[in-house]
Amino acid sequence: MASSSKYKFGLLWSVGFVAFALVPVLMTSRYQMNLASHILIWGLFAVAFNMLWGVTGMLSFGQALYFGIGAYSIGLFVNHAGKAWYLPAIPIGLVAAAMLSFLLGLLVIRVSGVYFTMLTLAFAQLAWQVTFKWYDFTGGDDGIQGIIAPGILANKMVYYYFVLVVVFISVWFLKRLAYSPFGLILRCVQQNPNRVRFIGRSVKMNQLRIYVISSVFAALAGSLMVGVDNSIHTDMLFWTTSGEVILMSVLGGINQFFGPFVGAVILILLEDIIGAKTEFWPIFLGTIVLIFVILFPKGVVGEIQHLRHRLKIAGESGGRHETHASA
């Protein structure tokens, strides 16, 4: 069974990679490649976020803070120190996200439930407010424009494949992490924290570890977005950015590892299609999302898995009845 599961995962993984890799070849406009880049980056952001919520049960409303740190690290270094700092700014942003998430994590994991959610939101909104007001340094609500990746990465197609490789490696790493012994501990933290303490593991320490890991990959997603949009803006730090990854997780299924990625595909495509048809797209998008949530309470991927499980049980039950009848 394990080998069959690995085979299915490998096949799905390969098909997904090839499908995204063919986008620049089959596209009819450069916009389609840009849209695929956004799906990849938001997919990574959503999967990293769901390591907190779906796996560990920690609903953070402040992951936009780290998404923004990854983006602003590049933008600020390029704007104030020169274009040569573009690539070095990526690991600098990841380290900054790790350090800040560690320090804030020591505070936010002291509480749980809605208090944890609101505390993460408060810190993110504080960072957004500082960024919004500090016009001379951050560009304020205008952001920073014209940020071009250096060298060969300035080519949009090359940068797309760079994003594709980084995202797939990152998601693969997070999946290995989710199904590792550490991932099992995280699930126990959500389901039965007393058992975690009973076996001699620290609940708070494991929560802190996954909070830092999730934040670092959120920052990585933010840094990748800079090369796609060639700009940074304060909305990257705003609470609606955190809200979008929550919505992606709900649409795809918070209890399925790839659910948030599928949710990112659905939400971004819906925004693009509906936004091109009407200026009242938020109303129509909200209605469609509401219908999705009602029809698929487990998320799209979750409902598909549930349906497959029921069909499998029905098939096995039918097979047993036939065996008894023939006997």
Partner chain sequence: MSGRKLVAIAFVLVAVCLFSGLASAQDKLVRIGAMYPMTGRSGLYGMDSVAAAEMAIDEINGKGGVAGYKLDIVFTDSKSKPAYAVRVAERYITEDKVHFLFGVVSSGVGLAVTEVSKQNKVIFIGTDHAATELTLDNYQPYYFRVSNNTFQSMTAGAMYLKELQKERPWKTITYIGPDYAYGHSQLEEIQYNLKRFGVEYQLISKYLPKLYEPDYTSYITSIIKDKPDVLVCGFWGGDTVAFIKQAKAYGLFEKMLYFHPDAGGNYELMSAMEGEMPAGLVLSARHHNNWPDTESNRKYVAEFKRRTGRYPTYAAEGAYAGIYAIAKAVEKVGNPDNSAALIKALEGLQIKLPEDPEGFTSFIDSQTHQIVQMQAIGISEPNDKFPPAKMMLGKWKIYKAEDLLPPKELLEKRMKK
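The form predicted together with the partner chain is what I want next, because the block you gave corresponds to the form predicted on its own; please supply it.
Next comes a single chain, given without company.
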């Protein structure tokens, strides 16, 4: 089972990479590449977020804070120190996100459940409000426009491949992490924290570690976004941004590593297709959210796997099994 699934993953992995790599070749308009960049970046953000929620059971409602730090690090350096700082600003932003998430992490992991959710929301909203008000430094709610990546990255197609490579390496890293011994401990933190203590590991320490890792990758996603849109806004730090990754995770499936990524694909395409055709998009999107939450809680990826599993059982024993309690 383990080796065959590894093989299958490798296959899926290459198919996904090739599909995204072919977008610029097959596209009929540059917009499709733009859309694909958004999907890749949000996909990374959502996968990183789900390491916290789906894997470790920590529902943060404030990951927008780190997404914003990644983006504003570039924007602020370019604006105040000059264009040459574009690339150095990316690692600086990641370090800043790591430091801040470590400090805030010490505060937020003291509580669990809905208190954790609320506390992360409070910090993110505070950061949003400060960014929003601090005109001289952050540009306030006007945001910062005209941030162009340096050199060859200014070319949209080159930038697209840059995003593709960074996102795939990051997601690959996160996947390795999720299935490493550390990842197993994280799952254990969610399902049975006491057992983590019995084997001599600290629950809090592991929670803090994954909080920092998830935040750093959220910041990376934020910094990649700058080169796609060429402008940044305080919206990136607003709670709706945090809400978006939760939505993506559920659509794709929170118990599947690639679920959130698939969720990003679905949500971005849905928003785009429905938004383009009707002003009444909220009622359609709302209905789809209800349908998923109530009928397909495993998400697209989870339901497909579940279906395959059931077909297999049906094929083997000739009978039908209702097995939706297990996750």
